[in-house]
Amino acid sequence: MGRKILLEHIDVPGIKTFDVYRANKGYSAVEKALKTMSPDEVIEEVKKSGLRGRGGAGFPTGLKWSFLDRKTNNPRYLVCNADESEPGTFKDRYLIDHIPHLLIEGLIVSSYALGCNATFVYVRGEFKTQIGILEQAVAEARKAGFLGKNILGTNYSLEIYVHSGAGAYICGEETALLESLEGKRGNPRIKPPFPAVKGLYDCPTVVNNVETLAAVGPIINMGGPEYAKIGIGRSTGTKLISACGNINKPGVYEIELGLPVSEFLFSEEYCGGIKGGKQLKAVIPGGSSVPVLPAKLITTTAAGEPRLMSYESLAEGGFVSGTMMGSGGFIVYDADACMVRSTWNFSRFYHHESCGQCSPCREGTGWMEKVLHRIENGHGRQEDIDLLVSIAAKIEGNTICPLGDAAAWPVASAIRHFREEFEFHVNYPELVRDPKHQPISKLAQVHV
């Protein structure tokens, strides 16, 4: 049984509310912090723990919290991002909707390290439900003298305010995000300069997840070093992952960094194995905008190694054999999952999700999916093939935010490792246009 630490009194009854939470030894890395520790001696529990951003870059946490600009007299800002919007993730929304005071107090406690004394929740706007509870929680921690002024009698003072977005999955690029906030259109800053130096308001600003800022409060209580003790290498800590696909048991589990892939997948601990008992196809590791990879290479390296569900082992081998851990949402396809369908799926949603500011992704996108669905509606041709690799890579890298990355990323893993599958959809269009659509492998029986 792996150690639980962000979900360890998850199924306590009562454990959303305040006075359950704080039964349970909650809000006590909000004492010791601000009447033990000074704001550098946290940041550097932090920097000792290893935790890296659980967003999807795996940025270490402490270190992007020290560039934080201090010699401006301008206020800091400190901005939680909940705008939980990757295809496949849904382990965010989770923790708000289960322990939201354990984000309440992650966010106490790094804005005091910061020199916060504003700090902003943005929520994707269609998570109604999760405002009202962090509003809920937010009002519980203030009576009990959580927040506002002078919190638990010293001189640190503190409000929490929650923002609903619109649904902008742009928004969930932290300078776009930053943008939204101000009342201004989605669109990515060209950066530098980075938001630590000139962020919200153009002060001084941290940007950090959820699970990343909940990580904090028990990273607090339980010591930097010890925490680094839990997973394997610079993959420090636990994760939560969002399983979800043909798999036995979706879910959101929290594993110790260093899990064997393949136990994740089969073990009755965690996903249960491959729903139906049918043979495991490829997975999408990091949510829809990484790379996908087969089954072979996903639970082994291309050397032959055990693929480990840590930053390092997934991302091993280079987007050749290898992906990235990312959000940590976990997409399994079974043998039957027609990959043409599911690629045309994603890049429908990146089309849909450009906010149109750079070219390369503003029509890259709509190229891809016009070609993808021609394809898919057996319409293809032999060359649309090299020219969605082509596509591809005139977006990657040309871009003002990752968007562009992460439309083409999933495009060209499938085309490298689900190239006949392409290649079945432009060679017999009689049957990808058959209306019950039969998935790949039954249509492969049925040419032979």
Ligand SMILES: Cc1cc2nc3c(=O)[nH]c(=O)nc-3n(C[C@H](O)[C@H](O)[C@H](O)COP(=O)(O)O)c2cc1C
Contents of the next structure:
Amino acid sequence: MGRKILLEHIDVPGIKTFDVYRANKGYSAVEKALKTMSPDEVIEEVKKSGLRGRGGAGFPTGLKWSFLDRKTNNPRYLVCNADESEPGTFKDRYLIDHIPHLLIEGLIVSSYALGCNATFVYVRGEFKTQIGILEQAVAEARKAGFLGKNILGTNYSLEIYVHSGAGAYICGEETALLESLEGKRGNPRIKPPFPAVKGLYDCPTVVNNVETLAAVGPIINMGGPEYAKIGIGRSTGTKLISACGNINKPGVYEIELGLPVSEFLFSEEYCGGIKGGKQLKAVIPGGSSVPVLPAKLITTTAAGEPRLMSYESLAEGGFVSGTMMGSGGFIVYDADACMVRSTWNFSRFYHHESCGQCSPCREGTGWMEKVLHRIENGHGRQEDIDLLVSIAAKIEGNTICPLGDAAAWPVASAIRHFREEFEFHVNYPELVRDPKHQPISKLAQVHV
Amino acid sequence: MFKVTIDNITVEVEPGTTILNAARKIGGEVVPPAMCYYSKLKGSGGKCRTCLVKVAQGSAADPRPMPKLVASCSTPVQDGMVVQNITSPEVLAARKAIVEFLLINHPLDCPVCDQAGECDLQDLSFKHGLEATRYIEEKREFDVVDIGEKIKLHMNRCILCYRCVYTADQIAGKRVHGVMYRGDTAEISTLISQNINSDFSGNVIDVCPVGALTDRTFRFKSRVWFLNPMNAHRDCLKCSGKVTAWMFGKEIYRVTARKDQFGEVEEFICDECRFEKKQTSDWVIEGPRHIERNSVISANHYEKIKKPSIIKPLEEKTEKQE
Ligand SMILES: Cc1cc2nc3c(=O)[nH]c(=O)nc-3n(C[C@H](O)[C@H](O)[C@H](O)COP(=O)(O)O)c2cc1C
Ligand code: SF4
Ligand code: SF4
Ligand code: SF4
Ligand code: FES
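Output the structure of the form predicted together with the named molecule; the preceding block shows the form predicted on its own.
And the full complex, kicking off with our chain again.
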């Protein structure tokens, strides 16, 4: 059994409520931090823990906090990114649904560390239920004196505002989120300046993911160095993985970073193997934006090492044979899944969600979707496959925000590893055009 | 002052200057094309990506190159920065890619487009475009609409540079003009077909780099290259009254702001000057205006008529016979 940090008390009945949460040592990190530690000491502890952003990029949280411009007289803001919209990722929702006070506790401690007196939680528009849960949790914490003026009799005051987005994936990108929070159109900002210098209402701002902030409470309780003992190398601590696709036990799991991918996939404690005893074909381990890997490369690296669930190991091999940890949305495909269809589906998503500000992403995502749609429906041409590779390469790195890259990588990696499936679609259009066609794996055996 | 080297030419600029503006200080070929940045509009730039350049050396203090190409219009220079624009094959390839993206959904109906001849996209495509399109899908289409009495919007031709949005916001006062929807279905729109009613609304036409926003009082009247741009002025209470009057013989066909060598207006003008004053008697005509562009308008420079030099006939070579 791996160690549980975030989900330690998840099975306690009623843990969702303030009283039960409090009875299980909840809010002790707030007491410890506010009463016995200076803000800098809290930041130092988070630095020592090695905690890295759980929103996708994996940037060290303590370091990010230390970039916050403290010299200005302007207010500083902490914004919690609860916009979770990445296909395959549903871990933040799980945390909010089941143990919302863990997030509130993390928010209070983090706000104290950063010297913020107003903190915002930006929640994905579709998360109506979760907005209700958070609002109630905030009200409970407020009533108990953990929010408001002079928390626990100290001279620290804090308000938490829960803000609903309007349902756009792009508003998860931190600067688009800030624009949206300010009441503007959710277009990502041109950087520099970065939010740490000029963020919300032009004031220094830190944006962190729900899971990142939820981990701060336990880190303060156990101490940074203790947290850093869990995990492997620079991937410290535990991570929530939302597993879905063709597996026996889809769901949200807390793993110690460094767990072998094969164990996560096949052990009964986690995914429980491939559904129906089928062969594993591919895995996207970090949400739809990261490269897909075929079965043999997801369980072992190109160098033959077992692949681990860690930032470094998943990235081993770069884009040629590796992928990324991303947000921890673990999507599993069995042998009968069609990679062309899946790729088309993702590219449709990115096309739909592009904000349209910059030319490569606005035009390129639509172009890729249209070409993939043709291939998937038996109207592809041989040259379309290289065309897709070329479009993806021209978007990548040339856009304002990483959504462009996120749209390009799934296409590029699917073709890199599953080119024969794309070719099959082009070569046997009448087969793929048949709406009742058999799984690709079976068709390919018969016809190639 | 910061020293920055662009395509092997070094220039000194104020700290805070962007790479693009440093390049503009040098001038000529090393200036990256800018389809969205507009020095007179706050917040503009960063969107079209045509101005991408390579930073081969970040600064004297930190000589590492930047990992990705950067938008020169929104990246400030550092002391000792080394930038490659036209000397970098990577940059030229990216620019080609951007032009391809800008054109896939573009109607390219230049023969019936009022902007033809003074269109930044035309110039850009001519210089960096591919010979043939690789795009065989359907282009997205919008209806042509009027925004107000004087302005036509051809959304099909829009490259979403947002210049008109900033203009409406910052110059024309009221924020009723903006972008709706997102991605490649995003469109410029006025709030529920409201007109942009302001004395300065016509400036959106001048800032538009393409033929998406055109002057309804000039529509289809003439191709721009048949007109003579003349500097003209009048006493105007609302603006400086300094304009370019586009003339055909003695008639004024249209009035625009005066544009500088980078295609930007020198001063924004009011709608009265632009739309109402079409009589020669309304203006003091100063003389021909130099159009500093590669366009067909300046192909026949008429402002400095030079005496043709006499071409010496080539001396005929006597072929040796062997
Ligand atoms: C298109 C796009 C969507 C994103 N969506 C989310 C999201 O839903 N939730 C999130 O936490 N981070 C998201 N991010 C990452 C954020 O920009 C940001 O890096 C993150 O919130 C930082 O938090 P962290 O350091 O705690 O990971 C997204 C990024 C991009 C480019
Ligand atoms: S990359 Fe896409 S989503 Fe990001 S700013 Fe550009 S158009 Fe918008
Ligand atoms: S906007 Fe420019 S490129 Fe487009 S049709 Fe008009 S002249 Fe041609
Ligand atoms: S209408 Fe013209 S100025 Fe406005 S965004 Fe489109 S191209 Fe730019
Ligand atoms: S001019 Fe720089 S991105 Fe458009």
